[in-house]
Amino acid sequence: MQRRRRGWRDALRFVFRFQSYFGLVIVVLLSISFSPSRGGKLIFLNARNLSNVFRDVSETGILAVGMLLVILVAGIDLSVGSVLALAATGSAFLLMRSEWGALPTILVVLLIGLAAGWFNGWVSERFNVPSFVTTLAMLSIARGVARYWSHDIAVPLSYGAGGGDPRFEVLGERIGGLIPVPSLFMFGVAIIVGVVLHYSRFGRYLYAIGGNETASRLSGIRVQRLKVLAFMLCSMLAALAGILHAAQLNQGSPNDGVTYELNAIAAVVIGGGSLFGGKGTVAGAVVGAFILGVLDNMLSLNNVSSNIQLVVKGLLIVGAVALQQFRLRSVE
């Protein structure tokens, strides 16, 4: 009986172990299941749709990745929509209207999502303020000043004689037409911030922080600080993945990046994150805004309504939370 129980909670880890795995593979089976065809060809499976794809999930695993960094010191930043808008609206201004160069443009611009991280990480440190209330505030900050700064509309980007610096149009580039640049930057990110997690001191106080906070106080890890840097670092990806926003669009818009802030958590929550802290990897937040990024795909193909998309995302974060509740339970 005990070895029969025993096999079966082994089963259990290792189904929750790769579970974003898995999730993944079920929603590609049903996107292909549930694709409209055109000449007799399914159009989820076409080259097109499927680089599409990963063009619209580069940005929300660049977000997920960030945001990773703040959920395993158990906090929550809710601004990162609105700095993707000012990253994006401060890149067209810039390039457009002061005529920088890409260069310029770019380090300024992270600078202002470091700054904005910053600024998140210290009034929650150093006040004691939870990380909602003051990610919230950041989030009306940065949207405010992303219209001001633009008056209230889209500033849109041009290239060429007359335009902005013809270099930062490669940042929203298909290479071969098909493979997007900005995916590249996704990837890239990912094994940056993986490696770091896994194989440096840094990461691994990350992980112990949000495990027991009090007690990696006091072993002597320097709490404060490296909470600020997660801020820090998930602000300067979300300025990031702004930049490509507009180098995308061909315009920055201080009305952009709304509830994108909602992506990026269900993707680490899906990929295996804990909201508690602690617990989660980079490949499960890549894997979670792939999830999502199908899942959209596979919905907006069958035209269903965003407000449907948006019902069904908030039920897999119910979802894929309930779950750990009952890993935790069952299993651990």
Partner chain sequence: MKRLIPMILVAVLAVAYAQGDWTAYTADLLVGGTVKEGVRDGGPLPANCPAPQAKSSYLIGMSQANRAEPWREAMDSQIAAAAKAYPEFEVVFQDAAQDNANQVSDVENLLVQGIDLLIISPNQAAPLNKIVKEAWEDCIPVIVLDRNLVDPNYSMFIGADNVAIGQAAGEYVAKWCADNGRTDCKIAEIRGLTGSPPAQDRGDGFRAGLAAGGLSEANIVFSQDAEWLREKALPAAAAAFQAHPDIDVVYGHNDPMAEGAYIAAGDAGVDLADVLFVGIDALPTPDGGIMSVLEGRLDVTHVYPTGGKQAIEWAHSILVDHVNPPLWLVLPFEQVTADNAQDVCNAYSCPAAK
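With the form predicted alone already on screen, would you show the form predicted in complex with the partner chain?
Below: the lone chain, stripped of partners and molecules.
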């Protein structure tokens, strides 16, 4: 009896451990079985459609990887959507109006991201303000700066004669018409951050801080500095997503990126991250972003109204969190 119960628990633990992967498999299987077909072929499995999904997921994925770093130390960043808009507007402005090259533009925009993140982290840590308040302020500040900078009007991007540096255009293209460059950035970011979290002292400390901040501090970890660093990296990745956003949409609009922070947080949570800190993996966050993206794609292909899509996304988030709580109580 005892052993059987343990077997059941082990199985459950295994499922929970790979919760997000199972989730993705289920969503993909559902998408295949509910896919409309054309000429006897399932539209969902169409190479072009899968390429669309990858392109669509890239920005959320990059935001989610950054968000994970902040969530690991039990913080939250509500400003990533606004920072994305600021970065997109800034890129377009520097390229088109200031006529900068692609490389200096990208570097300066990433620095803007770092600065926003430093502000988020520094105010939160130095003045002991909860990060959702600080980043809520940044949500407003970054969007305000973006609107002020661009006079409320989207800055269109063009390339070639009289236009911006054509090297920037590459960031929004697809290699061979199928592999979206933004998704390469997403996988690159995921691999780098994943390796850092897994193998470096910085990574181990982040998990430790999220697990027990006081204990970490007492054992000599420079908690404040590391938390500020997590916020800085998060905002820098948001700025990177903003650069890719501008390149893909051929404009920098100060009004884009609204509610993107929610998608990023949702991706982390669906991927098994805990809003109480200390839990979550990069792979989980990326898988979470893919679950959201595949779901969006499936519902769109079936022409389900975007209002229903919002409801489904909300239910999915509630389900993922409920599952985590259940796991805390029943297994661990």
